[in-house]
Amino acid sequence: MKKWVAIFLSLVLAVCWLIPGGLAEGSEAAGDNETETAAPRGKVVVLATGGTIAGVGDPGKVTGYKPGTLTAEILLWGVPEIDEVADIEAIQVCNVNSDDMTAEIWLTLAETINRMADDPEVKGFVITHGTDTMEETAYFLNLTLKTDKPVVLTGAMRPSTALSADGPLNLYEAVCLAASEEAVGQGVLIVFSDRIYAARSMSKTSTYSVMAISAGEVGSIGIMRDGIVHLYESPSRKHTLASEFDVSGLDTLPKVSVLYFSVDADPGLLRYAAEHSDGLVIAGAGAGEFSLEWIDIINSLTIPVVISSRINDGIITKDNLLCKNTIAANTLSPQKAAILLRLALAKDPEISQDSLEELFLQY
């Protein structure tokens, strides 16, 4: 008997759950809702670029999959709750592993967003992206977009076919953030595993964890819960509308190479990279340090050289520098320092060391 009572109660609760207002609201409340005028929903544009979130592999497995397989439409179809948040326009920009991201794709994303942001119906943008280079795309867009409308990147650490795939929730939360007023004017943001990050500080810190996205000492700036945005901080460095970098009309960017120093690192790599690059970034040991052999070669270079660190956290200041002809990356990782240097050289190929030093302090 108790079994049948339990089943009956479960059915009652299920029916009540499907009725707007559930058990807490009566017919009077439901009637009130019918007389309310629905607020305009607005549109969120989803720009898909591939990555693990669009990956497909053996059912249940988290490795051995092929990234960049599913289209934007299929990703959105898998999260029907998104239809309750905003009208969606899906654009397949590319469908690649994020290790195959290029400056040309970055420029396409920037041009597309800058153009579509003029549409008053568009409230914000979501970019689905592989996690390996997400931080680089986010920082590039943070410096080159000319809109204060929300632009949110997200992705996944598990392919769509994995057991407990993390992509659907990340995508849903990204759309919720992009459709929100709270995200307006905050620059490019990243949503991952319920947390909100600013583009400048976000990085990937794990090869497997669904909490692989972090922001080191700076930390996240907000939290997502049940589609609701909780922002607690705002990025203070220049971005988007305040940025001086304009990439409209460009079809490529200057080449900047990143060299990683380690014990016995071949100094010949410096000479080769300098001959084939417009600028260099050194991922130095500790506070941006390297061997005497490297010092001798770097002192002889005439192209811009920025000093960062192979360590995840910390700051490089001018006082740390071993070579007077180099620029301190401040807290930028080597890969992000390379982006800022590329944009600076695109704006002015003959930019002075003093001007570069000022840029790395401002951005």
Second form
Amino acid sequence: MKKWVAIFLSLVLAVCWLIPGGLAEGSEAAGDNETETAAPRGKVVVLATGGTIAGVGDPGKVTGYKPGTLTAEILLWGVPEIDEVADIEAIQVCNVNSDDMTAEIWLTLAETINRMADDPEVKGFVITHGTDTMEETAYFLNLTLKTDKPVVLTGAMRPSTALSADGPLNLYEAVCLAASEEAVGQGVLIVFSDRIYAARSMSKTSTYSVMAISAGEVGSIGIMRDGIVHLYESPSRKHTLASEFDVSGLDTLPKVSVLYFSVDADPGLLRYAAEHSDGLVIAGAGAGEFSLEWIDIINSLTIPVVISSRINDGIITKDNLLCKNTIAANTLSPQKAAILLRLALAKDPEISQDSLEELFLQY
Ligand code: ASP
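I've shown you the form predicted on its own. Could you give me the structure of the form predicted in complex with aspartic acid (ASP)?
After this comes the whole thing, all chains and molecules, with the earlier chain placed first.
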């Protein structure tokens, strides 16, 4: 008799486990009744694009790896603590070294986030990204997303197979920040090595350190500790909902070339770039300066030319400019000035110098 009871119980258990969700659904339903008043967890959408965070190489090594190898699912599987923070939807947008990022991928990211942000269940977004061009993607999205929901970029300096890989903690902190109330309305944020940065001021400043991201004179705007957000500042330049740039319907952006001035830099580069671009950004020396030879050629150009600096910190104002037909990048780095110029030209290919000057004071 005992034998038959045992067989019967085994069968019941087997059926419960075999019918997908059988037991689980039962216990969830019971749980639902018990937690009727609990706030909904909400969903965080993780958009994976590649980079070192998804890199794989020789076990323990920090160089010689292949970035953009692991999928979003595997990255998330490596950080089970994320399950306690939010429901996750993972989307593999691409899986590239971020030096292969393109305007087309930016436009896909903007379209996806703008569309999914309308879903009331979605609390925020995380984008995993290579650190090399993270600042460009962050600034582009900061100017083109039409949502005040948190959007947080993160990445890693050590591949997933390195000793003390930094990706898992960065990813965990990014999800916590994206699920938080504190991050609402702050524009696009970056979380890296426990620090929170605003998209406009953040840049990569080390080729190797896990503290590879910083924000120069402006500094980070907050700190993450054990998933808790400590935010101290808000970005003051226009972004997201206050931005006038709408990229919906675009499938590419105008071409803007960035030129780097150095002693004896070939002025022929300027002519070539001007012939093949819709606009130029020049990373000048000091407060945006260059040689007399370059001044002559720039004075003759008819496309918009924005002057930034090859120096990380500091400001360039109208008074610094050597050529009257140029626009001061203010505190934007050359690569970020190029994004603002591309968006301005996408909005109005015939934009006037005065209007461009105004944009560089506002964004
Ligand atoms: N080359 C890598 C990338 O930008 C570097 C990194 O992710 O840290 O994709």
